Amino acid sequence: MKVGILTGGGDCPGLNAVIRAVARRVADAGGSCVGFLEGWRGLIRGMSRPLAPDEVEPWLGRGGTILGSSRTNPYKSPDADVPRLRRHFAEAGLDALVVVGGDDTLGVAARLINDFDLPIVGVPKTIDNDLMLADFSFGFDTAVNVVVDAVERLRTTAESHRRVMVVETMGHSTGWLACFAGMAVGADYVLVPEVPIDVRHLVSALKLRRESGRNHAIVLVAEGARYPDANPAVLETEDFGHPRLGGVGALVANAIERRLRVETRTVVLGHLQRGGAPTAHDRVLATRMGLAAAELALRGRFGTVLTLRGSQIADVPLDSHALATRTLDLAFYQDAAAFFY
């Protein structure tokens, strides 16, 4: 048996231990495996490398992606993108091919599921935790980790300034980066796409903060946060038409310094939240979701998107509803906010 991988989307810590358990698994039952290139693009150009067992075994812990990653959308120039890439799939003679990416990856492999019955296997991944399909998702972890430890560094220079530090993370439309990584270092504030920001109240606890002596504080903000009557920066739009957002964490920053009369300071993480490597806990999830991956199309169980439900990895359909996007759960943002002066 031939199988394909390819990585797709934002690159996520634990993607190449999801390429290399998917090769030694496949290559345990005498089967190949090809990787494809930066994403959809590399099936539209034909772009592939072929991924021995001996050749992934040191790749558990990088992070990033070997493969490389791109945001292309075949169906972006369904006329021209598509047969192409069904082309190289055919000269590949693949017999299956595993599609690791968050919902916009996901859907294109949808597509061309529905539309050409092509032989897929989905595995969900996103720093960003937003995927129904999980609970948890590999990269996650690492993610708030990298958060916790750029926080923990600014405290100490927002000790010594006496400043107010607001920290824009990552989470274009879910809270769960910034509400996790914000409980984990005792954030005096944090601001999510699923809440409305109460500028107010936000200044207020900032104010009672100070005036009990404790003379710094961390806020931490989504950059998927609705400020009051201000549209969101819109820096670019990509092929899946998502547009990419920044510039909340100073306009939370401004409004705190005008009102409270306090140096504050914005630090934007960005991507630094997605490199590095992955943490013990999601080389372990990712593993597992590689393996679980090469044995359904070991199995030729195909049209189907790996699912995590507590400790428990399945398998549902892979269609529109399976790639529904979850919010926060805001019982975890009522716990963070009970530290919220």
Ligand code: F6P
Given for the second form:
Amino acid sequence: MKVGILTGGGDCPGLNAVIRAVARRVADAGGSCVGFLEGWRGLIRGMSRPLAPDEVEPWLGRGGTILGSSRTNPYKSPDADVPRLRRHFAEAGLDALVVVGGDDTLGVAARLINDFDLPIVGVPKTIDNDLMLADFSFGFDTAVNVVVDAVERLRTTAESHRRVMVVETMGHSTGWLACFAGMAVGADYVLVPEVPIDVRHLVSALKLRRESGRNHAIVLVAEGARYPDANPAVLETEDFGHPRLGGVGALVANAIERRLRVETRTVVLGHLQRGGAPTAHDRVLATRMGLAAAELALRGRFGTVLTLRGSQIADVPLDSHALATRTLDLAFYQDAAAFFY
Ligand code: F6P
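The structure above corresponds to the form predicted alone; please provide the structure of the form predicted together with the named molecule.
In what comes next, the whole complex appears, and the chain from above leads the way.
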């Protein structure tokens, strides 16, 4: 059996652990594995590399993806790119394709299954933790830990200078990352897209904190949080039409400094949150996901995508329903808010 694999969308710690597990399980079953480079672009352009288990073995603990990634969408130019993709799929002699991605990459997989019945198995990944498919996605734990490490460094300098430090996190349109990291560092306020920003409440919480003698503060802001009445300039949209997010942290810091009259600085953590080695938790989860995906491919259970409920990995049909976005569960936000001053 010949199994292809590709990784699409924003990279995420744990992708290499998935690739390693798929390559190993397929090889153990007597098959072979080929990796397509740079997400769907690799299948459109016919860019691939063999994935022998020995070669991918050392990649278990490495961040990023050995195959490269992109936000290429073959359905952006369906008349040109979809036929090219299908031709390269056939030329490669694939019996199955494992697609590792978020809602956009898996959305393309769902369309290819629906339109052409391609033998695809999906694996959800995201540092944003915003997929209905998984209670917790691999990559999320690593990203939370990056934010925690950064904020702990920022706290000592904020303390020394009695400043407010506003830290902008990723998370796309959801607040999972900001909320979990906020709880883990004991943030003095967390702003997420799911809860409208109340500047007066934010400032009065910081004021109360200061009046109680604690004269520095840490505020976490998810990049997708909407500052009231702000109309952020859209810098760029990619193939799937998503705008590049960022900048809300500066607006929040500005408002705090003006109203509280305390020196306030902003740090945008950006792509640091996607980089570096996966945590042990993410390595284990990604390895289990890779083995499960290979198993589905070997058993010919196509048109499916993996799910994680609690610690149980299962699969469901890969369709648009499965790919719904999961906003932050507000019970978590309320727990974080118990410490807001
Ligand atoms: O979806 C993952 C993510 O890191 C988001 O948190 C962020 O908004 C986006 O990707 C950034 O994408 P890019 O690397 O294309 O700027």
